[in-house]
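Listed next as structure tokens is one chain, alone, in the form predicted on its own.
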Amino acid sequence: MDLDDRNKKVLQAVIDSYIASGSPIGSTVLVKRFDFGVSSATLRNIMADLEEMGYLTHPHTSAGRIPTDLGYRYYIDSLISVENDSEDIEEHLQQAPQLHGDDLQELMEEASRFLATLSHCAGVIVAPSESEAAYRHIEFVRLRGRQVLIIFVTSNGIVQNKLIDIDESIRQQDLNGFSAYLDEELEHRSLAEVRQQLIDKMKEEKLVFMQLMDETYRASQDVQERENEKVYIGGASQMLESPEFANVEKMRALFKAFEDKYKLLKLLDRSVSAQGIKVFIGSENPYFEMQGCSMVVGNYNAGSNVVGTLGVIGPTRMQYKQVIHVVDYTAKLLTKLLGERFQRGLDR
């Protein structure tokens, strides 16, 4: 249902001041703030009219409103301008400490921290999914001694490196000869399938070929088995210094709600077809049952392929405009970070 302008300013007030506040607002709080050039009797007609329509709300015996969850949608898609401000806010998040992890593990880890820190919510990362990873390409180094590095790129992004001894000394020349056959043995196969390609190559190849097939079977094991490791949440206690979680009961039920990783998964997965940021308020939120809840969601790429998703959790009384631009700008940075180790791994 559209609204006309005045009673689509009056919503945008409703919202920003109960954002800001926390407390039902009436209509002497918006005469106070807001020149509308109406009288309070009628600031009062226009709230009674849009809760009857459902955007507001007025708890218990409060004379005051608050948004519902239709209120908060409407407020997003309709009234609130994420280009506004945007320069200020970013300028804000480059003057942030940022990401600079080198493992991938501690890289998810981090950012996790980084979306909880510049959002003031709980920050949500799902790692790149391996059981949908590809081969993408092998190097072996050849350095001291018979020590030889291992570089294992996946088609989605993740670089595993590893250092073995090797029972007899070989060359680099032959090092490069063996990753040119394994490329284009493995070239676009899914890891369970190079993994069955290795066995069945090791028990025809001689003797130092075998084991650098074995080290590299491990390396592509390594990656498989961080599986169980895919989501990542920080800054979930910051959560608790909301209003909204001060009932002990809904706090349990938070933390039940982010122990439950898999129900997680299931609403960030929704998010990966689909382009740019997505905001999921409250009862939109179908495998995240938790009362007065947003999630502000957006994909980060390795390369040109989307590899994973982000998000941030916290009170439908959030700071959408902030979190938006938060989720956004933590997406390009992993996905720049992510593209140049990629890069690396083919590089070398």
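Numbering follows the first chain given and starts at 1. Take the two forms, superpose them, and find the largest set of C-alpha atoms that agree within 1.5 Å; that set is the rigid core. Note that this is a predicted model, so its numbers are computed, not measured. What changes on going to the form predicted together with the DNA:
- Relative to the superposed rigid core, the position of the CA of residue 175 differs between the two forms by 2 Å or more.
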The other form holds:
There are 2 protein chains.
Amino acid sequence: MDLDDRNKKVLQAVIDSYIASGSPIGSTVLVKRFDFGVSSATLRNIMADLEEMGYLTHPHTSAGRIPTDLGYRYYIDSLISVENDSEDIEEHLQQAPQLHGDDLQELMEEASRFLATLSHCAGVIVAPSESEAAYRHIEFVRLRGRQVLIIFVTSNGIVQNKLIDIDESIRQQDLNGFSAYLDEELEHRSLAEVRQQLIDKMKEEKLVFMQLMDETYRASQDVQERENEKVYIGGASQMLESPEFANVEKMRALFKAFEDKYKLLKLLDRSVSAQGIKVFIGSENPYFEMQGCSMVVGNYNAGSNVVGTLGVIGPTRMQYKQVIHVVDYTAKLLTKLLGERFQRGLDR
Amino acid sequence: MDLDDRNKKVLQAVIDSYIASGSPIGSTVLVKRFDFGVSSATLRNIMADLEEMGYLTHPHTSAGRIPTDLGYRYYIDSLISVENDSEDIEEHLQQAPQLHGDDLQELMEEASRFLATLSHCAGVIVAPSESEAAYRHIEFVRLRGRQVLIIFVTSNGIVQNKLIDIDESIRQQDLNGFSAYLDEELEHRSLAEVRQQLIDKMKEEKLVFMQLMDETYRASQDVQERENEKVYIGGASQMLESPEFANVEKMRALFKAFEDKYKLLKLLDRSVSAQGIKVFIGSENPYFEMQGCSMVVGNYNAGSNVVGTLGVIGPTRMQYKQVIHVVDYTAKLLTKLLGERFQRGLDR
DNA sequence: GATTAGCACTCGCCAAGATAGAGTGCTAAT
DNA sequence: ATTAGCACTCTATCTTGGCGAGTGCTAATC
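For comparison with the form predicted on its own, please write out the form predicted together with the DNA.
Everything in the complex follows now, all chains and molecules, and the chain you saw is the first one.
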């Protein structure tokens, strides 16, 4: 905020160097690598100032400086420009593998690995939230004995299925009739409306289909809930490449955290409201109390509504410029692919 | 094979102790903990014999003995009896969390975590192979524009869906007619027969439905292939608890291997033919060239046909007796749950 | 008043040595 | 065949001292 130009330059130099090398940066190294036109003694004074302001710190008395979380924050907010010098990054992205999963799940998995490979961090994707989906079709298929499979289709092509037991007296023909009836009543309605409608109907309906109604109600809930809960983590082993996770204890904690996907979900959901790329540094994030980890998070769309979150989790010392680019690119790519899939069937 | 009774007892004592403690076992420790009625010097001679026969080895001159892979093999084949003293294990299993995923995928994920938690190893499950599944129903649902969703249902309740583009002139009504036609022609046939039938039909059929036929053909392939490829890994972080993976390099290799699920699939598929629990020790397994890892693998059924493999991967130094129990138990549990789900709808 | 040179001081890292402990292998006695 | 005893080996751990990087302070300089 209140940094003069020279201080800014020094801070940036320190952080850039530290990100590149991973070891604390001393005044002499800095004066050699960059040309500030001042001596190492002056740099020491400047660095001492920056430390007092909270942007840098010391691992121990006679070591160089490393950025604090606050330092990284300032770096992200004020020092890096994502726009310029992105040619080489773009070029890098050109060589990236293409995504081509024709199944939604597969696409998500591929994309999470894609993120991981390009960012050298773990890639995380929260499946698109289907709150805007509309009812399209329901199908009841009788299997063996009492078993019936409910297949629930939404307008954007999500298929949810569920196995239930029902009275054997209900025949496939009856089921078909009921399915046609529901299609007529519910078509084009949002899932919320569908549920309300079903509740209303259940009050007046004949008893035979009561159970089917009830199960349909549950299935419509599942579509929303279960899909929403899906978190895809790809390439977690990428993070093991970083020397900061040479510590086994840290690594273990990290993987434990990854297995608790629910927490990750909460974490990523928090940022779903905002547009654009967000960066969470180290302790800034209350849900993921992992020291030394940062997240770069963005949103992707399918159509006009915001529907999903994606991002990467990596060491605080990461190549932010590049990673931000990768997340941005992937978000756009996914938006495009999902758009093609769900929305623009018309103009193809 | 050609070990006398005392040698066997010593070998078992060494391996048991090593599994429990994790550090090499010396003659004095052994003589203190067990009562062989001989002195440490005699034990030294015996252990030297066992080493010569290849069952034990030395990390270095003045260290105790640890088992070789061959030693473990002998231990598994001849020394442990899974039957007896299983009360405490059974009891342990009683407290295990229940599985209740009503979605096949969810069930697999739960079960893999279940395995991991109880065995302190990584749990791995290969989804049931659907080669025995029969055709049950197909549904075409028109979404926006040219898009049509194909929903393919097999007799055991697997639902596969696929999005395709078709000519806009084909109406939902036509699709329904075609679906009814296919249902009639293909009902109760195996997937292989379905594919053959479709090929035959395509030669004689009118052109309009050609594409749908073709896509249906692909979908039937997908059901088999894609489901077969699914490998679920749960609780991989359990393995990090073992001190043998304190080495970061090993850990990294392990997680890399886990990410390459295809290899795991091959590995597990090898043992799909045999009934009962199998143990692969260390280097015995050509596909998973991970030193110091063992696998305990079993099969589970859905109905009368063998359909899936499950198991755990952990350090060679694992609690085999307990782990074998857990894998066995989980296999039976899964068989029961899947049986309930797919087969025995009648008698419920 | 900002900048710089100089210097004492601090701290972590690393290699070298010292020590203790665990365990073996061999030999000679039982 | 078994055992006691002993020399030997190897590891793990602790200590020590030197090295190098880097800081912080002070006094001189621009």
